[in-house]
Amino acid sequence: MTQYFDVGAIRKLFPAAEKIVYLDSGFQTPMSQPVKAALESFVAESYESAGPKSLWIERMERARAKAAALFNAAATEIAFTKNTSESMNIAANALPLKSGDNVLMIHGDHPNNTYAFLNLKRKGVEVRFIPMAEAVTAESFLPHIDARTRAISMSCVTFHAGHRFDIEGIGRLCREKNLYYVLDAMQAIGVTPIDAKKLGAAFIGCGTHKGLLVPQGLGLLYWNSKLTELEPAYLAAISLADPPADLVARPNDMAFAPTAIRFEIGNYNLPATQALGAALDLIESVGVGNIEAHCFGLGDRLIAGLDELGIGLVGPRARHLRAPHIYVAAIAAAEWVAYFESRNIRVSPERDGVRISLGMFNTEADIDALLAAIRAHGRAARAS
């Protein structure tokens, strides 16, 4: 298998990956040493000096700029949120939708994106679903668009089977039809390249505890700053263009910030933003393209091994249709997940099988250990 970076050196930065066969980055990524060091530094600074907040804010803004580079965006187009769900709810409520309008989504896509838009039913907005398919393209949406369609919202990559949709082609369709385009990048960011400008999205939301390597509690929201009509549904002093220095609210001065800060609410998760800066440095040192290629190679090995064992793949097989890092084996989760745990292998139960999800630290030996465990289980079943 081609080596795109020094996997051995990277693996040493993830101690959990040395102790268990960790194939569950689609759930959460184990903590790396640089992230741990950043969090420990924050704790030490807070403990010893009650916190150099100005320094923390400065680091946070550097992390914002690094995150923007990952999206091919400007730092002024990135807001910090709590998680993907908050990002998608901010996006859904910022769109200028009114009663009778409709939004197109994919049936079976992540529920927390879907619920953000289903909640708009109270405003009279209709959500219409197109079928989930191995390949979802602009042509999949086209027959469902009518005069009252205002937006398409979808994932870049599905969490449950690793579908990788034609997000660029669908973005072109949105531009042609003058539709707002909202993307959930949670399962893609940090593993596959995301180019906000090329996609033409109005919003792209994600959390940071998967491909971005930071524990739960921090999210990101990209906002296309050309779309100034997209305004926050709720407001805090920080959201304003000119927050009152004396902290006295004035109803005659409520202009929104000209940057994505307009979508931020109150205090920041400062420890997590420090960790994000360290995580993004690590990702940048490896390269998202290299992470993607590495995971594709491991995925090829996994698919070949499953084929040899006569085990089906729930999601797509072709590289242009599949995520590089998410695979669902068609075996019963109720039986197999506990068995894998007994073999020191971490995976996730999924709708139609067992999800195997990869990260930059995984190796061919991890894939081989999983396949060996499946073979051993089969031998034991035959012997009994």
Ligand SMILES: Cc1ncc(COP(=O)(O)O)c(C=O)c1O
Given for the second form:
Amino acid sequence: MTQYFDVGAIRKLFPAAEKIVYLDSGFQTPMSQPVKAALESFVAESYESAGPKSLWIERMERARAKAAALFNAAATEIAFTKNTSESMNIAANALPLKSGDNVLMIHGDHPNNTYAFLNLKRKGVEVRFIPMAEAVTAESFLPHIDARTRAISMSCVTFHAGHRFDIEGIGRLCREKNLYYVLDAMQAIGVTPIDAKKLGAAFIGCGTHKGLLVPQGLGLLYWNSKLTELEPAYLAAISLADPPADLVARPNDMAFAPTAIRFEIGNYNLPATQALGAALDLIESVGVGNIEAHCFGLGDRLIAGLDELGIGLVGPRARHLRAPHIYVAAIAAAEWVAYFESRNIRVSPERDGVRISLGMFNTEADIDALLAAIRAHGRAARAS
Ligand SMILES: Cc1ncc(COP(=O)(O)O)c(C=O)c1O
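Having seen the form predicted on its own, I'd like the form predicted together with the ligand now, please.
Let's see the whole complex now, leading with the same chain.
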């Protein structure tokens, strides 16, 4: 298999991956050494000096700029949030939607995005679902658009089968039809390149505990800052263009910040932002394109192995339709996940099988260990 980077050296930075056959990055990634070091620095600084907040904020702003580069966006277009759900809720509630308007989504896409939009029912906004399919393209949405359609929202990569839909083509359709385009990049970010400008997205939301290698509790929201009509539903002093220096709220001066900070409220998850800075340095040192190519190579090996064993793949197999790192084997999760656990292999149950998901630290040996475990189980089943 082609070596796109020094996988052996990277793997050493993820000690858990040396102890477990870790094939579950679609759930969460194990902590890396640089992230641990960043968190330990935060704890030491906090413990020993009662907190150099200005230094933490300075580092947080550097992490914001690095995160922006990942979206091909400006730092002023990135807000920190708590997770994907919060990002998608902020986005859904910022769209200027009125009663009778509708939003198109894909049936069975991730519920944390879907509920954010379903909750707009309170305003009389309808969510219309198009069917989930192996390939979802602009043509899939086109017949569902009517005079009251205002937005399309969907995942870049599906969590349950690793589809990678034609998000660029759908973005072009949104521009043609003047629709807001809102994307959930949780499964894509850090593993596949995301170009907010090329996509023409209004908002892109994600958490950071998968491809961005940070523990749970920090999210990101990209906002196209040209769309100044998109306003925050929640407000705190920090969200304002000119927060009151004396901390006395001024009812007549509530202009929103011209940057994505308009969508931020209150204090930040500072330890996680320090961790994000370290994680983004690591990701940049490897390169998202290289992580993608590496995962595709491992995915090819996995698909070939499953084929040999006569096990179906739930999602798409063609590279242009599939995510590089998410594969669902059509075997019963209820039987197999516990078996894999007993063989020290970590995977996730999914709605149609067992999800095998990859990260930059995985190797061919991990794939081979999984395939060997399947073979051994088959042999044991035949022997009994
Ligand atoms: C596509 C997608 N969106 C959202 C989430 C999670 O949402 P949150 O970050 O709010 O926990 C996941 C998985 O955890 C996901 O796969």
